[in-house]
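Below, in structure tokens: the form predicted on its own, a single chain.
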Amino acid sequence: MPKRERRVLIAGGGIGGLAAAIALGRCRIETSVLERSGFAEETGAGIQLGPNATRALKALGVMEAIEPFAFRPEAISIHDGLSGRRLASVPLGKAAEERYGAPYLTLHRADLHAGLRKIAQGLGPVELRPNFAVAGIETLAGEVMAQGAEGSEARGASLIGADGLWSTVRSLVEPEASLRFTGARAWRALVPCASLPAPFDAPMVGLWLGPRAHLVHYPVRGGDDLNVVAVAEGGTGSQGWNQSGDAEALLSSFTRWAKDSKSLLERAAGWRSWSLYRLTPLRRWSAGPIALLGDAAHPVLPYLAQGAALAIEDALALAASMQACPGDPPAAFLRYEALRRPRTARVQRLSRRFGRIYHLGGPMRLARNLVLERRNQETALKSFDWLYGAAGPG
């Protein structure tokens, strides 16, 4: 086919968009990644990558680019937020890598983004177009044209909306789709690891559970910094991922918590916050030559740390489907959705359920703690086989 007919436009140059460009580029399919910024990932956020995500990154050829900046936690240590008591531990490290054939990593989101961008820039079929804010999209005879806010344009045979939770492309696929505020807000900050006391200096992911709130922390930047994320119910929703956070408002949700857990929140500065939203389930992920990927199609709440992983898996499934249906983007997109929808829907359901379990109060909190304390480590890890094992990208 002529180059223009083969070219795929990708709206959004975040983790999902770059992963899609790499996956398609390795299939020798030309892409243009249209990114509203200068491809500079926002700072201050950590990310957990389970074995399903790192297996997919290895398939994309990205692991070598990110491993120097990554940290390999030894376990997930689960605590009760009010009493401070340790409830359970889920082994990671060598145990997880041997079980799943891929490591569990934590790293700064900007380091993952930089690694993806480095690999994408080195692929001949991939074109990165910074400062291209998609303002309009037209479908013509056998062609899609994206118009930039500054008057620029890009043309291709198809378009992938990898533009996140607040997707512009989504309205072309499902005009009636709507986002609903969940009633919870997340907060994040970085704390230098050198000054941290126990248990926060341990090489592991810490998870603290409490009524209507929870706390997560893990090392990033090779262990130099600790990424801290707190989620609390209450307040009103607002659009945006990188808003300035009020420390007093955050701490007011943790007043009853144990001294250790509160001390970590008090150490952190420069909080950023964002509201958690759910998307009403989409009837379809594509319309003709336009398809959705990652959070644009199936945003997932953060309680299983799988948002980025699902987008990376999507990228591999999308590329495989376009190879299987050469010259027929609509058919490829239907195949891609059929491959991915069952898995993403399961992760969405389980993430919501985990959020409810994390935030239990009263007698239900005590019952949850008892179940966790009685669970052995091997059983705890085995319960994630469906997620971390066969990644299912197709």
Ligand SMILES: Cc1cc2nc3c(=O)[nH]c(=O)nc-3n(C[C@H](O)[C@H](O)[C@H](O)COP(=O)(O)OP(=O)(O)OC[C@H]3O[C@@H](n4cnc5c(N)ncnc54)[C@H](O)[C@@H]3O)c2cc1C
The other form holds:
Amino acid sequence: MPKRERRVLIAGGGIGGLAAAIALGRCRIETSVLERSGFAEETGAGIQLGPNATRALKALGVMEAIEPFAFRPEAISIHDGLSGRRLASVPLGKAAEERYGAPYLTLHRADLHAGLRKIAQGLGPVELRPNFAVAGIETLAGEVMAQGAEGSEARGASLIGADGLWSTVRSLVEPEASLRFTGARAWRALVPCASLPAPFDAPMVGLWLGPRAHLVHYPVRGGDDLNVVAVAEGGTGSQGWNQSGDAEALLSSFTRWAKDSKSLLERAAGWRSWSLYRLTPLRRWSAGPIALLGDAAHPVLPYLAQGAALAIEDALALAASMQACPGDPPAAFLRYEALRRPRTARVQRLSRRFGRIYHLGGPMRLARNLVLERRNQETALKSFDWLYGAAGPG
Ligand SMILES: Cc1cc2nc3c(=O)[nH]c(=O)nc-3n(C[C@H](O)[C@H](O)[C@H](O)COP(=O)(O)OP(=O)(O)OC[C@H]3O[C@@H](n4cnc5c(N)ncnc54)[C@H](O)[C@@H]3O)c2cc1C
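Write the structure block of the form predicted together with the named molecule for the protein whose form predicted on its own appears above.
First the chain shown before, then all remaining chains and molecules of the complex.
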């Protein structure tokens, strides 16, 4: 008789934790998702899902639940922020869907999270436990016990730390790991699409590049709202992902920008802000029956819009590994890490490089603009084959 996988505890019910519960649930592996909130904290910003992410969501059976709320941008339109000039366009829409067999979508994080939650709730092997903030973990004789801050307890044969950037579980796997402020801060706001002038009303992802700062915008909520994210270097780091943002401090990073480029920033209200951190590379992603997933294992800077995509891909690789090593979570976790580490490290590295390119100033900015202006659209899309292509979650 093949060995049966025993219950897996998942600390964190964000995008990665819920994706992992669905992936394991579809393999009939029981999970308990321990989430410190009421599963309703995803009030935040928008999210871009490249074809690698939507392909993974298709495999999880989640696409139908999110598509009604998603928007399909036609292209990424890249501009120089100082002059306002358009530099390049990367085709998305049909071109990307035909090339990669899955669409490029933009949507509100809350809509993605709600879709994942709906599918997870409908799966028999998945148990969702809200208001369970994992504060301690004990491993004893083949069993893992998670203790909640409120005195609650959960038991399983293994535990996945999907508890995000500021992971509690990570400190058990890699006590030496530390997060470092990158020197940049991000701001986000939503603007109703109905009131927008050109070029912000176009069905595009807009990307505006400038010295030490950049701006991204794209429609969410099926096209009703525009999600605006600005990233600027400077200031000091602070923990938290939903602080109220000081619009004047934000605008001071964009004073030299062309009137058109910064007019969007002046229109938006209710800014929230957070600091961008990077993690010193981990020596390992698991310790015996405890493993890390998503931002807890490999946070990425937002310049390639890939953090959630990687967490969703992780979920599929984790489930495949647990099926390949039944009844032996430590072996499954080593296999999962071997599958995922090369790709996640490449995305982390290239995200940092894209950030440096986005924020170039002086003569290097002009050289970058020239390169972008000379590239044809097909070459531009092709350059993302390694990321969006069907290479699989490994
Ligand atoms: C500016 C910016 C823009 C981004 N844009 C994109 C994008 O366009 N596309 C993309 O793919 N990615 C994007 N990302 C990255 C993406 O948001 C993250 O990579 C993704 O949310 C990671 O998922 P996760 O499940 O690992 O962590 P999270 O989504 O952070 O979820 C962690 C969960 O764990 C819970 N938790 C924490 N501690 C505990 C505990 N002790 N006990 C129980 N529960 C706990 C939290 O409440 C939360 O629900 C962006 C990130 C930033 C900063």
